[in-house]
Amino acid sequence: MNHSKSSAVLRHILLLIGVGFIILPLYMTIITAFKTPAENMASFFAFPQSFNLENFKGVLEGGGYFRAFFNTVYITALVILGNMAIMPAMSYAISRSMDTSRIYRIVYYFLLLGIFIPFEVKMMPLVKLMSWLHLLHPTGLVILCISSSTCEAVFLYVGFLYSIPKEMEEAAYIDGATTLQTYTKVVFPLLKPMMATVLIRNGLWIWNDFMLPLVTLNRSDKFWTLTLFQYNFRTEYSVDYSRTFAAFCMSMLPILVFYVFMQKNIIGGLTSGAVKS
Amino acid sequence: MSVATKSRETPVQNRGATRSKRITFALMTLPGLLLYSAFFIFPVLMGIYYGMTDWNGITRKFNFIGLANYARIFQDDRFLRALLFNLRYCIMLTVCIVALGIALALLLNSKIKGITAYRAMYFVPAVLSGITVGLIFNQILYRAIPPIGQALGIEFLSKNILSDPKLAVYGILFVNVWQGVAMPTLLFLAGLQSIPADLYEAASLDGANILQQFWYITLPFLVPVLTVVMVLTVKGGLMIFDYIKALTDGGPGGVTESVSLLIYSNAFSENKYSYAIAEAIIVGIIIALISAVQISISNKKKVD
C-alpha cells in the first residue's frame, strides 16, 4: 500500500516535470507577446506590467492575418471534403474487387507506390506542372494535397475494409440495393472509425504544412496560409520580436482552441483506426 | 494486413447486376486514380527525366546529359556532408523518440488521479505546426537560455547553442523531440492499453520482476506500434526541413545543412534545378530502401 502510494507521487512528479517542459515555451511566447518592446529588452522572463495589446494590433493590421486564416480554413476544409468523397469509395471498389480482378490488384499496388517516394522528388517538377496549368493558388494546393494523401488513405481504408464483416453489404445486395446504395447506406457508415483517423491526420498535416505552401503559394501574400504568414512576418519584423511573438500566438490560437474543445475526439479518433491493423 | 482472404460470391448475382457493379466500381476508382497519376506519379516521372538533363529551371533550351548529374553528386562534398548529417541526426532522433516515447507512454498509462488531463497536455505539441515551434524556440534559445546558463554557470548554455557549430545539432534535436515525441507517445499508449492486465498478474505470481515483465510482456505487444513509429521517425529524420529552416537555416557555416535544405536551396536559389532533382532522387532511393528493410524485419518478427 505504502509502496504504491510513493510510486504514484513519483509518477506525478515526473509527469509534472514533463508538463513544465511543454508549458514553459508556450508561456514565454504568451507573456512576450503582451509586453512592450522596452519591457522585453529589460527581461525576457518578467511578467508583463500591463496587458499591452499593441503587438496584437500590429499583427492584425492590414488584414493579412484574417486572409491567411481563411486561406488555411479553405484549403483544409476542401481537402478533407475531397478526401472523404474520393478515398473511401475508391478503397471500397479496390478491396471488393482485388481478390478476383488483376487490374484492381495492380491499381492497389500502384496507389501504394507513393509511400516510398519522398516529397522532394516531386517537389520541383510539381511547381513546374502547377505553373503550366495556372494552378499556383490555394485551390491548386487543394488538388495537390488530395493527391498527396492518396497512398496513406487507401492503405488504411483497404486494410480496414478487409477486417469488417461482409454480411451486411451482402444482405443489402440480396434486398436489391444497387452498388452505390450499398456503399452510401451500409459501407460508408461502417468506415467511420477509420475515417476519423485518416481525416484528423490529414487535417493536422494540411493545417500545419509549411513546405508545400512555401513552394506553391509564397509568391503572393493574398495566398498565404497561417504558416507562411508567420514565417514572412518574422522575416519582416525580425527586430521587433514582441510583435513577432504576438504573430506566433495568433497563429497557434485557432488550432489550440479547436484542440481544447475537440480534444477527446482528436485523441480517440487518431487511435481508433490506428491500433486495429 | 491480410490480402489472401477470398471474397465469397453472393448467390443471387445475375449477369446484369455484376456488370453494373463493375461499372460503379470503375467510376468510384477513376477520379482518385486520375488525380494521383496526374499530380503524384507524373511529377515523379518528370523529375526522373529532368534529373538527366542540365536544365537550370529557367532557360528554354537544355541538353540531355544522361547520368552525369548523378556522377557529380557522388563527388560533391557538400551533398555527402548533408547526407552524413541526416544519417547521424536520424539515428539520434529515432533513439530519443523511441526511448522517451515508451517512457512517457508507461507513465501516462498509470492509474493515478488526473491522468486524462496529463494525456491531453502531452499531446498539445503535436497539434502545433513545426515552423511555429521552430521559430519560437529559435527566439527562446537566442534570448532566454543564455541568461539562465550564465546565472547557473553552465558553460554550454551560456551562449546561443544554435550558433555553436558543435552544439547546433542538439538544439535542433531538442526542438524536434519536444514536438515529435507526442504522436509516438500516443501510439505507444494505445499499444500498452491493448495488453491484457491478467498477463501481468500471472507473471508477477510466477515471480517475474518489473524488468522481466517489461521485456517479456510489454515489449512484444509494442512491436507493431514500434514498427510504425520507427518507419515514420526515420523518414522524418531523413527529410527534416521545417525545424532547420526555422532554427539555423543550415548554419553556422553549413554544419546543419540537411539534404532537404540543400535540395531546396540548390533548386530555388542557386539555379541548379536538374542537379537538385537528381539529389532528391538519390535521397528517395535511400529512404525507400531503409523503409523496405524496416518493414521486412518487422514482418519477420510478426511471423515468429
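Bear in mind that the values here come from a model prediction, so they are computed numbers and not experimental data. In this text, rigid core is short for the largest set of C-alphas that superpose within 1.5 Å between two forms. Residue numbers count along the first chain shown, from 1. First, how it differs from the form predicted alone.
- Superposition on the rigid core between the two forms places the CA atom of A68 less than 2 Å from its counterpart.
- Put the two forms on the same core and the Cα of C249 is off by 2 Å or more between the two forms.
- A movement of the C-alpha atom of Q49 reaching 2 angstroms or beyond is seen between the two forms when the two forms are aligned on their rigid core.
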Contents of the next structure:
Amino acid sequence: MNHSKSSAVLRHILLLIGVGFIILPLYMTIITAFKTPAENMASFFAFPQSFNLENFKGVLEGGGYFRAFFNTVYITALVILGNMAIMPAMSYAISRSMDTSRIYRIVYYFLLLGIFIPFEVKMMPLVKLMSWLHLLHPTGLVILCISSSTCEAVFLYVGFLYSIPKEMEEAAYIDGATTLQTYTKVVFPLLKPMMATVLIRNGLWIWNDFMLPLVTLNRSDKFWTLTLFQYNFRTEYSVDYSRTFAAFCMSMLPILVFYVFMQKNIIGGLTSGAVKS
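Alternate state requested, the form predicted alone (shown: the form predicted together with the partner chain):
Partners and other molecules omitted; one chain follows.
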C-alpha cells in the first residue's frame, strides 16, 4: 500500500515538473510581449507593470507582418493539399504491390532510409539544387516541403494500409470497380484518421519551421515567413525581445488553436496505424 502511494506521489511530482516545463516558456513569451525593453533589461521573469500594446502595434507597422502571414498560409496550405493528393495514392500503390514486386520493395526501403538522414547533412545540396532550378521563392519551398515530407508520410500510410483488409478491395473488384474507383470509393475514405495525422503533423512543422525558410527565402523580405519575420527583429548588437515575442504570440495563436481542436486525430491516427495486421 505504501509502495503504491509512493508511486502515485512520484508520478504527480513528475507530472508537475512536466507542466512547469510547458507553462514557463508560455509565461515568459506572453509577459515579454507586453513589457517595454527597459522592463526586459531590468528582469526577464518579472510581470509587466502594465499591459503595453506598443509592441503589437510595432509588429503590425509597415505591412511586413501581413505579408509574412500570407506567405506562411500560402506555403502551409499548398503543402497540405499536395500531400493530400500525392502521398495516399503513392502509399497505396506501394503497400499493395511491394509483397509481389521487388521494385516496389526497393522503393519503399529507399524511402525509409530518408527518415534517418538529418536535415543538416542534405541542407547545402538542397540549397544549391534549389538555386540552380531558380526555386528560391515560396512556391519552390512548397515543392521542397512536399518532397521532404514524403519519407515519413509513406511510412505512416503504408503501415496504416496494412491494417485495412484486402477483402474489401476484392469485393469492389468483383462488383466491377476499377483500381481507381476502388481507391477513391473504398480505400481513400478509410485513410481519414491517418491522413489527419499526417496533415496536422506537416502543418505544425511547416508553420513553425525556421531552417528551411532561412536557407531558401531569406534573400528578400517579400518572401519571409512568420518565423523569418520574428528572426529579423534584431540588429548587429541587440535583439528587440519585446517585439519578437509579440510577433511570436500573434503567429502562435492560429496554429495553437488548430492543434487543440485536432489533437485527438493525431493520437487516434498514430494508434490506428501502430499495429501491422
